[in-house]
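Presented as structure tokens, the chain that follows is alone, the form predicted on its own.
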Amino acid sequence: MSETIYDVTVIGAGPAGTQAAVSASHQMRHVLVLHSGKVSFSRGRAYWSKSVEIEDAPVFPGITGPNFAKELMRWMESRPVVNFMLGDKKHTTGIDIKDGMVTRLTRDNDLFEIEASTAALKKDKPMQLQHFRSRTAIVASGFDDKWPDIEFQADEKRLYKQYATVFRYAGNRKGWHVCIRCDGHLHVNEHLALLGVGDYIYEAAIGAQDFTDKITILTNGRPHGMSTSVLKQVQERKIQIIETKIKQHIGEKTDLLGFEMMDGTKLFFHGFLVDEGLIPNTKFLDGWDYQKDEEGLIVTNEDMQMLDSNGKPIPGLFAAGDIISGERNLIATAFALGQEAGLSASDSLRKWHYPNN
């Protein structure tokens, strides 16, 4: 167990986690950021832009995903840990950044105890665990997008490696996209393939209409699963639904061109979007009584404080970014939510508050 007791621990180093850490350190708090990227090989949506420049992020216009991640890290590194005097007491402020995938979050009296794996995960090897303590915690761990089981490597355990072939084509202008709002503008008046099932995939088709009327829905071998009202509108819009299973990608280097189907046909498109749902990165919250929606995303109050099943704020526990239920999954939104969480966590540590009466 680390001897240091941090004021704020931020779980996640994407835009929400970075902003939360910077905002809390700006209020003179000592902040620990646990960044799981090098440990779990998982990457957030912002990273998957890769060669596609992010055009709608504040402060970072025209930047690709990997460079965006580097700039976020530099921003946190610009606030190193230093000691200062406040009155006659010594305090610490700044940001400690550590590679760590959080495996468990518990609370002992007024302190959170965080267990994290701090070395890259390897098959058949035990995790290297470290423990940290903190007065408050901010969950900014986001989620992983579910990917289609095309050329799926089922013998691998880690999600990143399972979908290596899919990731080859992820985040390119001519490749897999996961956010129609973010990348739809790349395919104005072009033919888009949307992969998914049920009314859920039609939500992507609703967004796609801002960019094109040439849309095909692929179910990858499953029944479309759409409700009567949605299916009626799909037909009115003349959107084709293809339920044949996909055998493999057709690509050139990192550009995805189309698919070879199980029946031998080949289909070609200009753009590709997948929406198979998501996997919240919140397993470390197992055992906590907290509110979440049907997808597992966290419900908070206006101060970004997590709520228990009775709707009461959980002391010291906050959340921000894509992990929040009901918020747009956009970088600008993540920054705003991160700032609110960082400031709220910082404010909760103040000695003096307004009197109740």
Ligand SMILES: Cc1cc2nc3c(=O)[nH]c(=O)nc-3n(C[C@H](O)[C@H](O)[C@H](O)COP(=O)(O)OP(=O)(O)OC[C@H]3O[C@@H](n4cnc5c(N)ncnc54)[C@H](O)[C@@H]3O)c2cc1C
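Positions refer to the first chain, counted from 1. If you superpose the two forms and keep the largest set of C-alpha atoms that fall within 1.5 Å, you have the rigid core. Being a predicted model, the structure only gives us computed values, none of them experimental. Compared with the form predicted in complex with the ligand:
Residue 68: CA moves less than 2 Å between the two forms after rigid-core fitting.
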Second form
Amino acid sequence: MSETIYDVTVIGAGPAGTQAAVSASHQMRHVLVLHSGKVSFSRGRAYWSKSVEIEDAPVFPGITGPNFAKELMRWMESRPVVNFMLGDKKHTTGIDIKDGMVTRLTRDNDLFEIEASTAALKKDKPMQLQHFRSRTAIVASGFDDKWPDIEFQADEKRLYKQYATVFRYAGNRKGWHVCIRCDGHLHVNEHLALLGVGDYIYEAAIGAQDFTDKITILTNGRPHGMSTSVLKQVQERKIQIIETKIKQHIGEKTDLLGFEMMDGTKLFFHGFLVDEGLIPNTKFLDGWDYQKDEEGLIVTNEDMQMLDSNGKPIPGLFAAGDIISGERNLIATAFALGQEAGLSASDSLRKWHYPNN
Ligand SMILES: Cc1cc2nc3c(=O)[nH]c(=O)nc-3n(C[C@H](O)[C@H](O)[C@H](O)COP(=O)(O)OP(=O)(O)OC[C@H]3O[C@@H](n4cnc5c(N)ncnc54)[C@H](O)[C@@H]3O)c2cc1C
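Switching conditions: you have the form predicted on its own, so give me the form predicted in complex with the ligand.
Shown next: the complete complex, the earlier chain at its head.
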């Protein structure tokens, strides 16, 4: 167990976590940031916009995911840990950044205990765990996208394995997209294939209609599952639904070009989007009684404080970014929610509060 007791521990170093850490240190708090980027595959969604430029966020023009992630790190590094005097008492402020995938968050009286795996995960090797203590904690760990289980071309297996993540996150405009709002502009008036089922996928189709009216919905062998009213609109909009199971990707180098279907037909499109749902990065909260929506995203009050199942704020526990329930958040929202969480966590540590009467 580390000797240090941090004021604020931030879990995740995407835009939400970074902003929360900077805002809390700006209020003179001693902040620990634990991020799983180098320890696990979970690098955060902001990272994965690999070669597609981020266009609609308050970041440098032309920046891509990995550079954006680097700049966020540099921003936090600009606030190193230093001591300062307040009256005659020594205090500490600044940000301690550590590689660490948080595996458990518990509370012992007034302090949070954070367990994190701090070395790269290796098959057949036990995790290297470290423990930290903190007065408050901010969950900014985002979510991962659910991916369909579609084979890569057997004869090209090695190449495709190597490029699996490139394909998945639209490393080029011919990979899989996961965010129509983010990448739709790359396919104006082009043929877009959307993968998913139910009324859920039609929500993505509605977004896609801002960019193109050439849309096909692929269900990958499942019944479409759309409600009558949605189906009526799908037909009015002349959106094709294909329920055949997909056999494998058709690709060339890192470009995805289409699919071979189980019935032998081939389908070619300009752009692919998958919307099969999400997996919240909140495993470390197992055992906590907290409010979440049907997708597992966290519900907070307006101070970004997490709530128990009775709607009561959980002392010292905050959340920000994509992990927050609501319309899918994006980078600018993640910054805004992160700032709110960083300030609220800092305020909660004040010794003196305004008198109630
Ligand atoms: C391909 C793609 C393109 C996108 N394009 C745009 C765009 O153009 N414009 C836009 O505004 N938005 C875009 N987005 C959305 C945007 O990336 C997200 O809204 C934003 O990154 C959310 O920020 P966040 O900080 O909440 O989460 P993330 O950026 O997902 O960061 C999560 C952080 O948590 C860490 N983490 C996860 N689990 C743990 C754990 N157990 N312990 C410790 N750390 C953990 C990760 O390492 C990461 O640092 C895009 C997303 C994708 C996938």
